[in-house]
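As a starting point, one isolated chain is supplied in structure tokens, in the form predicted on its own.
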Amino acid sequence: MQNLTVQSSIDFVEVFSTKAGAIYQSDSENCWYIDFAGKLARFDYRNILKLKKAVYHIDIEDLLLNNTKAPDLEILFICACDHCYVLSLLEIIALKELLQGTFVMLELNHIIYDRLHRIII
């Protein structure tokens, strides 16, 4: 894991990263930072779940097989959030991979925490 500092008082820890980006957790601010598509965006947990839902609802297969001359871009806008992403199909796939890896790491962390506490008790 990699520790980064944005300001002198804000520390965050890398949860998951790929070549396309990374997701960091800040315990001091109770939020998440997503470093993707050239920007560092701050999300609370509720909004990161909304982003995950929006990305998972994009039908990538349909967009790839669609023969129309429509651009292969998607605009992701999350309500109650200041961030908007305009992504190509490859960027959508990369963001989906990043979010999947992050939530797998969170689940793994929960499983390890649960197992360790069962051993202690």
Second form
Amino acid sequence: MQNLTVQSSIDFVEVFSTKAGAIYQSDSENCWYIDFAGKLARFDYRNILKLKKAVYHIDIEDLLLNNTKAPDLEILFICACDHCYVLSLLEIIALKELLQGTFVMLELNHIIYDRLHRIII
Amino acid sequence: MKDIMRVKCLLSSDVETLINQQIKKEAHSSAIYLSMASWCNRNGYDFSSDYFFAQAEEERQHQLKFFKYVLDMGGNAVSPEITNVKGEYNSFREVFEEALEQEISVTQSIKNIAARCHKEQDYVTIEFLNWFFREQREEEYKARRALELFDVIGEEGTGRWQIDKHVGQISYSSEA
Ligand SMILES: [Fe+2]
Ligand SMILES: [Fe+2]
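Moving from the form predicted on its own, what structure would you give for the form predicted in complex with its partner chain?
To see the whole picture, the full complex is given below, headed by that same chain.
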């Protein structure tokens, strides 16, 4: 028999999803996978926080209101992270929604851990 | 699902943000005290100048204490940008009035962090903050005492010279 280590690649748990995409958590890798804008990208703890910060800092209202001829495209480049997103205004709004939902779910998960799991030992 | 955020960092993002704001506030305090030291020096109040130099150094230490705490707990400490540092004062007394005002606002903002921590049951950070509450007791005491010298001694005649001499001697020694 061949020595095949079958990695259970299905240790993904969906944290949050919208019509535009989804974010999964991998407990074994301690990271998140973001399925958005046609690609699946891996983000570790530091990078997902950097992505959150970058997305939350985009002034959507300003992009909506300014009537310059420049296309409504934002380039999201995260330092020391392999991924970069080039997003339209609508995609930015969608990604922000996805991230907000995700962080609410992570917070909820944290509260459950804090109030239940870590008390009953 | 694992609570990865908590494994990586003890602080909630709200508390982390508040402490980073405090880091900026301490850095700002330090810069203001340095500015006060400069003003006092230029105007011949040598003891007060030394007093403010020492205060500036203390505020820098406060900033680093918060900074290291955030890092030690797994968070992201942000080196702040400092703007808005006043360079001129209208009077010797005004310098001390603003110094006290500054300390009161610092006490207030640390109380704010503690309030948030209580809400989250972040007793670890509360315990850390207790050192600062003690420190603020001393800081406010010294600033208030300095300002009181203006009333006790009076500014007439050689009053300001006397006040300046006494500023260097203010110390807080309560063990309570
Ligand atoms: Fe301070
Ligand atoms: Fe202070």
